[in-house]
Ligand SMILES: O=C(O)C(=O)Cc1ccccc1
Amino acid sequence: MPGVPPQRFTYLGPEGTFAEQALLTLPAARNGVREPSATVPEALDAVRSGAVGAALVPLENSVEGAVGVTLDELAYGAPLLITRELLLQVRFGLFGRPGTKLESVRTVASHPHGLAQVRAWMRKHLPDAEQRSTSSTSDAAVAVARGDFDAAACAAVAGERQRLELLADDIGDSSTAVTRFVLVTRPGRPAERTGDDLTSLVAFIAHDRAGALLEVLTEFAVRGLNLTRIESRPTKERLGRYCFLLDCSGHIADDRVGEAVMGLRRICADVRFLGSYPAAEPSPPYTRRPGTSDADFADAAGWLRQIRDGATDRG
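Structure block, one chain, which must be in the form predicted on its own:
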């Protein structure tokens, strides 16, 4: 349950991936039992079955964008709850077997997302090297240690575990590349609000009328809620049918967020609440519409209660 640190965790494995590196930033995970899962669905199903208390899975990357399989599992699988987000700066190193020289590297292995994030470095430093895809950056390190490839683009933890040597450090094309992970548990009470939170939702809009998406966005805009992410995913019903995964500033316990979610409930075909949780970084400043602060909503609610109770209208 949110607020109670789970004792067993799973993450998108195998060992030595960026997901494990992110999970190890949580004290509860360092002190608990950690088990890798082969895929995102496997990790989330372990939570659904109760085999583990929580799973850490990637949600999006600042270079490659959304992780579709995670979005689909959260939108269409049995309900789960996001209890926090973790942001990890993705730093790739090029690792080879002891004695390997950079100029002798002819094959470089990594996950497809990893290869995409070192593309410019490879063109400049190893233009003739063949790039090979593996199921994870950690598997690339294992394959290099086994002798299948000359080098791996992977996290430092993976190279060190396979006793490989660092041939080149920080080879990513973007020094600010970040992967966003979410910690997911079984449904329960959302995490306590901190004053700087995010709320994640899935809105299944009605496709039989014009302006349906605009109606969804308006529910947030009129309440001064900042949408920090909006992602469309096919509903798998038929071509042209989509749902929208939304992140907004605020907590479900905030009056203005609660009103927005109720508004979505009234106008959408369906709404799935994915969780309210602390933002990993301070929310960027934005200009809030007049009358949309928490105090404004509390004042308006008190005023309406007085009218309903027959008290004197205080204006």
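Having seen the form predicted on its own, can you show the form predicted together with the named molecule?
What comes next is one chain alone, with no partners or other molecules.
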């Protein structure tokens, strides 16, 4: 559009990460300005400072679970808002400097989630190789090109960009592994409601009360809201203190989600709203508790209205 400046995006870099691949699936990012950040905290700080409008960072993976650094930034860092989620199936290759023989590989580098996703392959083909963590899969390719490690488990684009040679292809243990990325902006109006949305929250529970977590979960269950994820993170105060990152079906604009969130506000030590955004996949079917369908809620509200209005039929 003429006159509208292109949007600025950052992602976990350097170029060639799975985060960049995921970002490129968004038309606004394809047409916008994209700058890599060296780490997740750097990407999110670029959003906080206003240097870019949005950052795409990995949040969790179907094999290894949460990306701790992203969860901690969202839970404890200066507030940010999730406006999109993107799911990406990733494919790993093993890349080395030209001439490297697979048998001579002693060190393999990747993002911790990359290492977790090639574990079985490594055990079978390189059982004695040392595994080294880097801040991204693409960073591993850069480090291999520099001579720091013998091989990187990364995307083909990352290996090729560093002029590395493919030593083994498709080394991921699971062809169905999915990584979930989130697009994060500065706090503001939540993304538009689509009717198939997710809401992310952080609940800081009162640790001195038995059943505090149960009370949190009950706020969702009694309203027929499905929790699609619950993750505990240490609060870093001392051992045994956690906060809970929750994803539930629905949008903050929905009555039931709004009521559940108000419930948390009443019973938790603190609550942080992380965003409502379209679900990347249709929500899986689930069975509601009896009496928690939309029709049940509408019926109960109508019944109460009648009582308040003094209607004679109180059936």
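Residue numbers count along the first chain shown, from 1. Rigid core: the largest C-alpha set superposing within 1.5 Å between the two forms. Note that this is a predicted model, so its numbers are computed, not measured.
Chemist: For residue 150, is the CA shift between these two forms at least 2 Å following rigid-core superposition?
Modeler: Result for residue 150: yes, a 2 Å-plus shift.
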